[in-house]
Each structure stands twice: as structure tokens, then as C-alpha cells.
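Here you get one chain, nothing else, as C-alpha cells; it is the form predicted on its own.
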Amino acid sequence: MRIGIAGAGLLGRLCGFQLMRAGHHVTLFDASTSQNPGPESIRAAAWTAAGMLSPIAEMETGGDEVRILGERSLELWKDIDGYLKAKRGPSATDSGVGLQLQDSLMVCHGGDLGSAQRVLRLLAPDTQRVTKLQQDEAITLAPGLKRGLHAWQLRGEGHLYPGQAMQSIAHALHDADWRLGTAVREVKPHTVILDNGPERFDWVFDTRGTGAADELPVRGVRGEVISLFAPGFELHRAVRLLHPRWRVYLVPRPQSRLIIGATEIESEDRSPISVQSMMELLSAAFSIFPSLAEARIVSTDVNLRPATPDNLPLIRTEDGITRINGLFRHGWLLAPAVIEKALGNAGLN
């Protein structure tokens, strides 16, 4: 079948990737002029993300639905990662999505233990995968971690590298018809409407995120991240700080890089990161890793996450069209399972 996809962010790329694996011909439309847009341009929210894969911890904001979809996504990411590596050949060991799925850590200052109880109650029944750590155990898993913190190991969670993943998926779509620099005005059954008129397809997918706000109940939620260069700082797993006001996590990157994120602000403002956000994110990171005092700020980034009224994913399927949106702060965690479900609903997987 000939499939048109409006939006070439994470959802659009994964959708096209899976459709092409199933033998369909794919055309991707996106307003960006590049498959690898820089932070100075308006680009998909997936580029401004830490890439955490935390179905257990994210129950706090998404409940059982997010956990179920997230657990399925972990299995699908393994398949996607292996497929992308195989397509590049045996010498391209780093050409998948940078998948790391050993575990993640959750930490809490002693004075915040009371306010963290709601999260801890959610996780307490999972004794197989959530383990309270002794201080020496936590520091072994995260060297440099401040002493005196409460810590938990969340087995099976992990992270990937969004930039690498977006580029690898795009490379796997080299036989697709890319229509970059092409704004989509509207998406209707079997039809993608452009400035110069409609284009017809056997089926169309609308994965435009906040770009579809005129047609779907979607709002933008501002997220902010900071990239650090921290030579000598050894971290191999994501670390999440439980705090009464902040949802802060630190995620390692190759070449001594580290991502701190992400604020969650009910605003559609795309202006640069605020002084308050910068101070709060850095203070939170420094409070659990004092050795970051000598790290260098490489860059900051801001983007809008598409969210529905209940902050859960939206899939709407009619004859000739599927709309997928609202992955909120769970984009990398949920995307593979959401795409699998959407393709199944349309009978295209």
C-alpha cells in the first residue's frame, strides 16, 4: 500500500520504519528542511529528550497504562536496535539506538522521604524489580553519588540516545519518499493536504504532535534540558531524583556528556531556558552528585511535548486515516508500543 505520514518526528519515523518492514511504500512529510535539524530550528520534541526508558518509575504520572505500554516498548526497542545494527553491518556496533537496559536508579534526600511516599507506595509491590539499596551498593552503581541519600535500583529500566536513534531510523528509511520542508495543512482520510493542494494515499497517518492541535485535543507542555561535559564523571545508568517540586533526572551520554532534565511547565513558550529552571536543574543535580561542580555547560534546549487532557496517548483510527498523538513526557518510552497498537488497529502490521 501507499502510505502518507504527516510528521517525521519519532512517531512518524517509527511508523514509517515499521510500515516499510511490512512491505508498504512510505512518504513522509515534515516542515523541517533536514532529517537532522539543529537545536536552533523548531524540531520534533523527540530531539529534546533524555531518552529514559522507565516504565516502573513513570507509573507516577501515567499509571498502569504507561507501564504496560512501556514494558512492551522495551521488548520492541531490543528488536529495533538489533535490526538497525544488522542493517549497518557487523562493524557498526554503535549504529542502533544506543540502547542500555540494565537498570536505573532512583534517589531521595532524607528530608524528602515523606513527600516521596506516594511514588514509593506505587513501586513497593514490585519486589522483583525494585530494590532498596544500601549506601555502598548505590555508590558502586553510581560513583560520586552523595552519601546519605536513600536509593533504589529499578531493574530492567534503562535509556537510549535520542539523536543517534533518530538518525539511525532515518537511515533505515532511505528508500522512503522524504518530503522535507513541506508543511502539512490538514490530514483527512486518504489525504494529506499541502499548500499546493491534496495528495492521495491508500492510508494516511497524522503524527504531527502539537502541529495537529487544530484537529485534536492536544496542548504543548514545555520541557527544558541541559547538556554537560563532565570528563572523569563516571555514570552508566539513568538516575532520577525524587523531590517534592522537581522531576529531575540525569542520563549519561557518550564522550563524557550528561543530560539533566526536564522541567515540566504548562506553557507553549519556546523561548530559551529560564534562569530559574537552569538554577533548579543544576542545583538538583549538584545536590546528589557534588563532583559535577567542575562540569561544563555545553548547551541547553527547549521544546514542547504534545499532551492530551489526561496525559495519555491518543490513537484514533477511521477508514483511511490513523491519528497518533499525546505521548507527553513518555515519547521514547511509549512510541514503539503505541505504533504497534496503531498499526494493528489499521490492519497494517
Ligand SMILES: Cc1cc2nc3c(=O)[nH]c(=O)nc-3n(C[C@H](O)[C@H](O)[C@H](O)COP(=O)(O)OP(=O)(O)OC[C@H]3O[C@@H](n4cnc5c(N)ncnc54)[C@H](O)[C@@H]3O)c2cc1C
The other form holds:
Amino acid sequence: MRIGIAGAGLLGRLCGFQLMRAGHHVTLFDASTSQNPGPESIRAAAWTAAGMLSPIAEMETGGDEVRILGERSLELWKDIDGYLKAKRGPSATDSGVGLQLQDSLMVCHGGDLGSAQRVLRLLAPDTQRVTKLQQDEAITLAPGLKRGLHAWQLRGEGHLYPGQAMQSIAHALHDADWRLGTAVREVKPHTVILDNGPERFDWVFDTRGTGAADELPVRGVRGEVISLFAPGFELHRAVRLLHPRWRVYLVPRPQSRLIIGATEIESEDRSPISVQSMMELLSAAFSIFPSLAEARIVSTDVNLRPATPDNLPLIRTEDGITRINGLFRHGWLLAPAVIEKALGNAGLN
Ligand SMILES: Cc1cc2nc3c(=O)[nH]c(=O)nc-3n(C[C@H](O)[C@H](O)[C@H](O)COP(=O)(O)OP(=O)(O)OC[C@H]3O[C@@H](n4cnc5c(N)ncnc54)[C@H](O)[C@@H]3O)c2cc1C
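Given the form predicted on its own above, produce the structure of the same protein in the form predicted together with the ligand.
The complete assembly is shown below, putting the previous chain first.
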């Protein structure tokens, strides 16, 4: 079938990729002028994301629905990663999505054990996958971790590298029709409406994230991240700090980089990171990894997470159109399973 996709961020390009694998012909429309837009432009939230795949820890905000979809997605990411690597060949250093299946850690300071217990109770259905660690065990898993912290291992979590994943998926879609720099005004059954008129397809997908706010109950939730260069700092897994006021995490990237994220602010302001956010994120990171004092701040980034009123994913299917949105703070965690469900609903898998 001929499929039109409005929005080629995370959902749009991954949806296009799965449709291409199922034998469909895909046209992708995106307002960005490049497949690989830089941070100076308004671009998909997917580029800013830390890339944590945390079905257990994200139960705190998304409950069981997020855990079930997240666990399915982890299985699907293995398949997607394998497919992309096989296409690019083993020598390509940037092939695949950078999938890292390393259990993550959750830590808290002694005085914050009360608020940590609240989160642990929310994760209670999965207690067999949440293990309290002795101090030395925690430091073995995360060298450099400050002594005196409480720590838990979250089994079956991981992370990936969003920038690499976005590029690899786009590369696999080289036979698709890319219509970049093309803002979509509206998406209707079988039809993508552009400034210069409608274009007809057998089926259309609306995956514009916050760009679909005129047609869906979607809002943007501001998130800020900091990228560090920390040579000699050995971190191979995501570490999450439980704190009464902040949700802060550190996620490793290749070449001694790491991401500290992320604020969650009810605002659609895309302006640069605030002094307060910068101080809070850095202080939180430094409080658990003192050796980060000598790391260098490479860049900061700000973006909007597309969120529904209940902060859960939305799939709407009618004849000739599927709208997918609201992946909020779990887009990388949920996208493969949400797309699998959406393609199944539309009979396109
Ligand atoms: C700071 C931050 C940290 C995050 N960390 C994580 C994490 O660790 N793990 C995780 O799972 N998720 C994380 N996320 C969430 C994740 O990035 C999002 O859930 C995900 O990107 C949403 O995917 P999407 O395709 O719906 O939207 P987007 O990725 O935003 O893509 C939307 C696309 O639509 C295009 N578009 C918009 N309007 C139009 C229009 N009118 N016409 C044409 N094109 C249009 C945009 O240019 C964009 O390319 C994070 C997000 C942020 C902001």
C-alpha cells in the first residue's frame, strides 16, 4: 500500500521502517529541513532524549501499561537493532540503535530513604526485578559512585543512543520518499494536507508529536538535559537518583560522553536551559558521582515531550488514518510496542 506519514520524528520514522519491512511504500513529511537536524533548530524530541529504556522505573509515572509496553519494546528493539546492523554490515561503527542491555541502578541519599520507599512501593509488583545492593556491589556496577548511598539494581532495563538510532533508521528508509521542510497543515483519512493542497494515500499516519496539538489533546512538557565529556569516568549503565524534588538520571554515551537529565516542567517554552535547572541537574549528578567535578560541559539541549492529559500513549484508528501520540517521557521505551499495536489495529502489519 502507499502510506503517508506526517512527522518523521521517533514514531514517524520507526513506523515507516516497520511498514517498509512489511512491504509498503512510505512517504515521510517533516517540517525539519534535514533528516539529521542540529540542536539550533526546532527538531523532534527524540533527538534530545536520554534514551533510557526503563520499564520498571517508569512505572512510577506510567504504571503497568508502560511496564507491559516497555518490556515488549525491549524485545522489539533487539530485533530492530539486529536488522539495522545486518543491513549496514558489522564494520559500520554507527550501525544499529546503540542498544545497551545493562541493568540500571536507582540510588538515593540516606536522608531521602522515605521518598525512595514511596517509589519502591509503586514498583512493588516487580520486586523480584528490583534488588537492594550492598555498597560494594553498587560501586562495582557504577564505579565512582559515592559511598553511603542506598542503591537498587533494576533488572531487564537498558538504554540506547537516540541520535545514532534516528540516523540508522533514516538510513534504512533510503528508498522511502522523504519530503523534508514540508509542514503538514492537517491529516485526514487517506489525506495529508499541505500548504499547496491535499495529497492522497491508501493510509495515513499522524505522528507529529506536539505538532498535532490542533487535532489532538496533546501538550508539550519541557525537558532540559546537559551533555558532559568525562574522560576516565567508567559508567556503562543508566543511574537514576531518587530525590524528593527532582528526578535526575545519568546515561552513558560513547566516547566518554554522558547525559544528565532531565527536568520536567509544565511549559511549552523552548528557550535555553535555565540557571536553576543547570544548577539542580549538575548538583544532583555531582552529589552521587563526585569525580564528575572535572568533567566538561559540552552542550545543553531543551525540547518538548508530547503528552496527553493522562500522560499515557494514544492510538486512534479510523478507516484510512492512524494517529499515534502522547509518548511523553517514555517515547524510546514505548515506540516499538505502540507501533506494533497501531499497525495491528490498522491491519498493516
Ligand atoms: C529531555 C527529554 C528526555 C527524554 N528522555 C527519554 C528517555 O530517556 N527515554 C524515553 O523513552 N523517552 C525519552 N524522552 C521522550 C521521547 O523523546 C519522546 O516521547 C518521543 O520523542 C516522542 O516521539 P514522537 O515521534 O511522538 O515526537 P517527536 O520525536 O517530537 O517527533 C515529532 C516530529 O514531527 C514533526 N512535526 C511536528 N509538526 C509537524 C508538522 N506540522 N508538519 C510536519 N512535521 C511536523 C517534528 O519536526 C518532529 O520531527 C525524552 C524527551 C525529552 C524532551
